[in-house]
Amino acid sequence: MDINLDKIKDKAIESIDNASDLKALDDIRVSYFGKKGEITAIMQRFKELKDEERKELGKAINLVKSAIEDEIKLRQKKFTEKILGEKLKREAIDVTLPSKKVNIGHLHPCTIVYNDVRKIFEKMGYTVVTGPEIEYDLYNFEKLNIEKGHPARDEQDTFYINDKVLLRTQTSPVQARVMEKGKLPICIISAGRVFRSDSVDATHSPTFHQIEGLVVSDNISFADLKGTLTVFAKSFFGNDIKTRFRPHHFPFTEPSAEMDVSCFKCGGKGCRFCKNEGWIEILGCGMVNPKVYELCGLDKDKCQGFAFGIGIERLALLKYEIDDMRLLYENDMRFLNQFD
C-alpha cells in the first residue's frame, strides 16, 4: 500500500494552524478522523495486507493519529483561553465603583402606627394579649353586654358565619376572654384586625385595625382612664396637646366618653383639618360596665376599671394628614415610599 503518513502529518498540522476558530478545527478533526476522514480510509483498507505489513503500517497510523490529535487539543486550548479571555474582558467588574442601591421594603404607615401606640402602652405597664379573629357570639356581644336585638348585631354591620360564629367586629372579645380567667389585676391593650360590613369610601372600610385597652383593679376611677389617656395623647401627638371628655354611650362601658384632641395643626383654633372645630375625636373610652364583670365571672363588687378603643388607620390618617383611608390599601408604591 502506497501511502505517505508524513504528508497528511504536515498537512493536517498546516490546516490546524490556519484554522480560525474551534469549528474549523472540528471540521479538520472529522475531515481526518470522521466515517469518511482520510485516516479513517487508509485503516478500512488494513484487511487489503499481510500481517506484517499491517502491523506496522499501523503502529505508524497511531503516531500519526496522536500527533494530529495532540495538535488539535493544543490549538482547541489556545482558542478557549482567547474566547474565555475575551468572556472576561467584557464581563470586568470594577470593584472600585459604588454598588447598586438594594430595595428594601420598609413598615407600612398604619404598622408605624401600632408600633408607636403599643409602645407608649407598654412604657406605661400594659401588657399586649391578641385572640382569634374569627369570633364566637358570645365573647363578640354577649359578654359584653350587647344583647340581642341590639342594632350592632344587624346582619349590615357584621359578617356571620353562621348564628354562633362571626367574623369579630371589635378587639374587645380578647378583653372578654381575659377577664373570663378571672386573674386579677388586669392591664393589657389587645390589637389587631377587625371586620365590619361597611362600604368602602373614604373613611370607611370593611377590614381595619384597633388598639383595645383595659385596666381592671379592685380600685380604678375615670381620673385614671383620664390621666392615661391624656399621657398618650401628648406622648403620640405632642405635649402641646389638650384633651377634653365628651359623654357618650357604648354597652361595654357605664359612663362612657369620646376623647377628642385640640387640633395639632391650628393649636385648637380652628382649620379646615379640624373642620374649623378646633379639637379632633380619636377614640372611644369609658368604666367597664358592672354587668360586664358579670357577664364575664367576675365580682362586681370588687372590681372596678375602666377600657378604651383606638382606630389604627383614623391616628395613621391624623398623623400624616391623609385624607383619604384608600390609599393605606391600595399598594400604591408612590405614596407607600414617602414613609420610607
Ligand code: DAH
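Since the structure is predicted, the reported quantities are computational estimates derived from the model, not experimental observations. Positions refer to the first chain, counted from 1. First, how it differs from the form predicted in complex with the named molecule.
- Domain motion between these two forms: of Asp301, Pro247, Ser99, Lys77, the residue positioned at the hinge between rigid parts is Ser99.
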Given for the second form:
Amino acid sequence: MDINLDKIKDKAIESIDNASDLKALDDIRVSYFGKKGEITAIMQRFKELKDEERKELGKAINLVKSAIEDEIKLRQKKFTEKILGEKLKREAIDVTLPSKKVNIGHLHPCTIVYNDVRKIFEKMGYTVVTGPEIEYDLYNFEKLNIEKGHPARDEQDTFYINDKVLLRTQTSPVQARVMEKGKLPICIISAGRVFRSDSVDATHSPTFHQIEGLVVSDNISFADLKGTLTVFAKSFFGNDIKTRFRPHHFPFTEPSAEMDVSCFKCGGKGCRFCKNEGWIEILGCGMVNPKVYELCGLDKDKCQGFAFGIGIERLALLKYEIDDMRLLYENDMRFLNQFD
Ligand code: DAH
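Structure of the form predicted in complex with the named molecule (previous: the form predicted on its own):
Full assembly next; the chain just shown is listed first.
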C-alpha cells in the first residue's frame, strides 16, 4: 500500500488549525474518521495486507489517528472556552452597580412634623396621652371655662352631633380629662385631629391637627413656660431663632400669650415670607386659669401650671415653605414624594 501518513497528518493538522468553529472541526473529524473518512478508508484496506505489514501500518496509523484526535480535542477545548467566556461575560452581574430604589412609601409631612415635635417634648420628660375625637361639650368647652353663649364658641364653629356631643374643635379637652383624674404633677402632650365647620381654602380646612401641652405642679411659673417653649422653638427651627410672647386671650389660660419666632428666612429683618413683620406666630399658650382647676376638681390654691396649643399643619407649612394647606390633604404623589 502506498500511503504517505505524514502528509495526511500534516494536512489534517493544518485544516484543524484553520477551522473557524466547532462545526468545522466536526466536519474535519468526519472527513477522517467517519464512515467514508480518509483514515477509515485506509483501515478498511487492512485486510489486503500481510500480517507483518498490517502490524507496522497499524502502529503508524494509530499514532497519526491519536495525533489528529488530540489536535481536534485541543481546538475543541479552545472553542468551548471561548464560547463559555463570552456567555459568562454576557451574563455577568456587576455587583458594584447601585441598586434600584425600592418604592416603600414614606411619612406625610404632618407626621414628620408631629414626630419631630413629640421627640423634642419627650426629651424634656413629657408623656404622650390621647383623647377622643368625638367629645362631650363638657370637656371641649364647659370645663375649659367656655360656658354656653361664650364668644369663644363662635370662633370655633362646631360640628355638633347632639346637644351634648360634638367633634372636638381643639385638643384642649384632653387637658380637662387629665386634670380630672387629680394626679399631680402633670407633664403631658396630646396630639390629634380636630374639626371646625370651616370651608376649605389655602389656610383653612374642616379638619386639621393640633398638639396640646400641659404642665401642672405646685410652683410652675410663666418663666418655665417661656423657657420650655423657647427650647422647643429653637430645637424645631434652629438655634438662631428668637422667641417673643405677645399678650392674647384664651378662656382656659390667664394670662395668655401667643408665641412668635423670629423669621427663619430673613433672620428678623422682614421679608415676603413673614409679611415684613420679622416675626411668625406659631402657637398659643398661657398659665392655666384657676377657674379651670376648679372646674376639673383640682384645688386651685395648690396648682400652678401652663398649657400650650400648636397647629401641626401650620408648622408643616412653615417648615417646608408650602403656601397652600390644601396640598397637605390632596394626596398628590408628586407632592408627597418630596418628603422622604
Ligand atoms: N386650643 C387653642 C386653639 O385651638 C390653642 C391653645 C391655646 C391651646 C392656648 C392651649 C393654650 O392649651 O394654652 O386655638
